[in-house]
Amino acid sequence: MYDVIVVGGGPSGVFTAQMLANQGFHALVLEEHKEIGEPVQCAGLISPRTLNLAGVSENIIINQLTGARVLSPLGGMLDIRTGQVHALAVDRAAFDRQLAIQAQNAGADVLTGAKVKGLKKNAGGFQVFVQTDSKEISCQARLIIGADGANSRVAKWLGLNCTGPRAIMYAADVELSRPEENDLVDIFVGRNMAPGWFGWLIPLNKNMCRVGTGFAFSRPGHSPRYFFQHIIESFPEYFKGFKILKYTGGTVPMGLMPKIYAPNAMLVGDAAWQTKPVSGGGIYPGMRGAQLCAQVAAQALKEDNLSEKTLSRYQLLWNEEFSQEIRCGLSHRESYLNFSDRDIDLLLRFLNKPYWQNIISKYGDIDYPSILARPLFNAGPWTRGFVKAAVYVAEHGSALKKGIKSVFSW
């Protein structure tokens, strides 16, 4: 008998865990593999934000990023160099590792190799049917806390099941000889490299890269080892001599789900769509999901009221903290769904200037774009408007000069 039971065992589900075992309160994590943090299906991109949010120590970074370039498959690009340390590529696996011991160590129990094979509703809360290696089990819970992914089965099982735009990324770790610019990121975009994403280059070393790429098109008409490829052969100055030493990949929901919570139910991840539309990142929001979901759990549970009133707050808290964020980001995602590669190109040539440039660097973020969004586009989503100024502004330079409002007033 188990006060809440969380089915997966990533960053957002173990966190939870570990929050609410340190109010004193019994909790089992249910991971369906037999490691915490394997297969990786991530890019291990983070902020020193979500690093410090975490709590887990800095073993676990393997390369700190200071700037980025955007490239185009014409020829353009945005390079942006800061100096300061804007994210870094950590060892995801040891990551998720880190979080699972500090759940234990809290009090929580973690069991790997147990597959949940459904839930039922009773009294009591709900009782869980689990699989292991060597036989089936069942759990009581006055808790259950989804946390099983962009897939999530407890999501459906709750009838909270939600459909909508999702990002599908292919990737792999590669040997890369990068022995300069390797705390630079590349990111690669392009309607025939990545329908509606982008792809990325991270170094990790001067001979390690994670490289990837993704769709977020409903017809992108190829694979996404396809668009893997085609990055490859179109950038081959960036890509020479590599070998790949494994593959990953994963699938991003983007948007905001309508409903997380369910009578003595709760979601929190991917599995309650906890990710940033611009970048599919999904730790950073998933951990902050994480503590208001344990916000108010623990108080439900003290309570002893975990009814769908009760824990409707989940759903106020997150959407007060994040829907403005989610909201802003699919509309630039949207707007950019319209961008041709030609537009893209004259964007990218267009903010590729030190007036931009310094913008981007002051207030670029990538756990919260849209603090990026207000000063760069005025508030407002990416247009072809907006594109056809950057192409004004990229013939008759004399626009520029006038100041940054002649180009938003054209």
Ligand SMILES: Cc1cc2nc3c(=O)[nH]c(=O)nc-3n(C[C@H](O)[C@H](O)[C@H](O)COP(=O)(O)OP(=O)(O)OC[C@H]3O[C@@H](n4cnc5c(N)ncnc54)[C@H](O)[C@@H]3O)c2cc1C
The other form holds:
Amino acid sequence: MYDVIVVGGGPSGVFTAQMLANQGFHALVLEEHKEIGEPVQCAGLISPRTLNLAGVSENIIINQLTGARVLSPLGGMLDIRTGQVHALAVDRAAFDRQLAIQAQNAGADVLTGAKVKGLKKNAGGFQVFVQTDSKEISCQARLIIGADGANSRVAKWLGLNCTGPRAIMYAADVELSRPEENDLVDIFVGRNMAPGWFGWLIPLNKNMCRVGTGFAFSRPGHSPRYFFQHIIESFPEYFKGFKILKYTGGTVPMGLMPKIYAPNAMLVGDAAWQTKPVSGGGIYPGMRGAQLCAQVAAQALKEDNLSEKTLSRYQLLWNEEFSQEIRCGLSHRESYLNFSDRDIDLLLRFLNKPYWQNIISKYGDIDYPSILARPLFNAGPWTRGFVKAAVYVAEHGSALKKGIKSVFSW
Ligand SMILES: Cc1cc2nc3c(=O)[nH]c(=O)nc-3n(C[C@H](O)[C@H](O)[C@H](O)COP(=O)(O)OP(=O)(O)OC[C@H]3O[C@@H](n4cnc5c(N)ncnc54)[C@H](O)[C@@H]3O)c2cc1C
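Just the form predicted on its own so far, so send over the form predicted together with the ligand.
The complete assembly is shown below, putting the previous chain first.
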């Protein structure tokens, strides 16, 4: 009999368990894989803020990134060098492992090789059916927390609406000689290479990188591997002599999930769509989600009131902090989706000037991308032209010619 059972031993789940165990609640984390953190399905790019929030040690940092280049297949480029560390490439498996150890140190039980097969609601909360290596067991908890990732079965079992837009990613750790500019992330944009998404190259050291791509629209006959290969072939100068060491991939949900709680139940992390719609990054929002989830759960457990109404406060807190950020990200994405490769190329060339580069390096924040939108769009008539054109395009679905014309005639 537990106060809380967390399904899923990813960062959002174990962080939630850690905070609840810290407050004296009897918490159990159930993780289907034998080892926490494996297999890795992530590019492992986080902000320094995320590392501080997680409280894990700095020895998981593999590289520090101070800038980015956004590259179009037509040759345009936006080159941002800030001189400050904005992002960290980390050992994601070690990140998850350290969080799990912190949860155990706080008093939570973490059971690996334990796949949750089903839930049954009862008067005391939920009975949880688990398949371990050797046998089937069942446990009881007053509260169940679904932290079981993008394809959450807990959300389905609870009858919560979990169909929404998602990006499908395909990525690899590669051997790639990159003797210089190892503090820059490369971002590849283009409708044919990454439809509705983008590709990335994150240097880890002089000989190793993480490369990946994603797409939000599937194209009949085109596998994720096809888009990956397309990026490599479109930018041969960036991938000379590269060798794939290990593939990975996965899905990232986007948007505001309509409901992330039910009687005696809550969702957190990817299971609750707690991700950034512009980049797909989910570690930071998932950990903030975990804090809000634990805050509401602790109060409800203390009062022994796990009703839907009490737990709905979690959704209020989440929406208060992130709904604007997510809506803003979705609307920027919507505009981006309507840009042709030519539009994107022109926009990158246009922004690749010291004036705009300074604004982007001053306000750019990988956890809160919307912070940059306001100063960028308010910076002058040029961007206003683009924004107007983007809105026009979003409404009328045609090319950006109008806005581009106004920009270059200004
Ligand atoms: C290719 C790729 C690259 C990415 N790169 C980044 C990045 O650079 N930065 C970033 O911030 N985000 C990135 N993300 C997103 C990030 O990985 C997720 O947002 C993050 O892992 C979410 O954490 P979570 O704890 O919510 O879920 P997960 O990390 O997915 O953890 C869910 C856990 O639940 C377990 N589980 C599932 N079902 C059951 C069950 N029935 N019983 C028991 N256990 C179960 C799974 O095994 C898993 O361990 C990337 C995603 C992908 C696919």
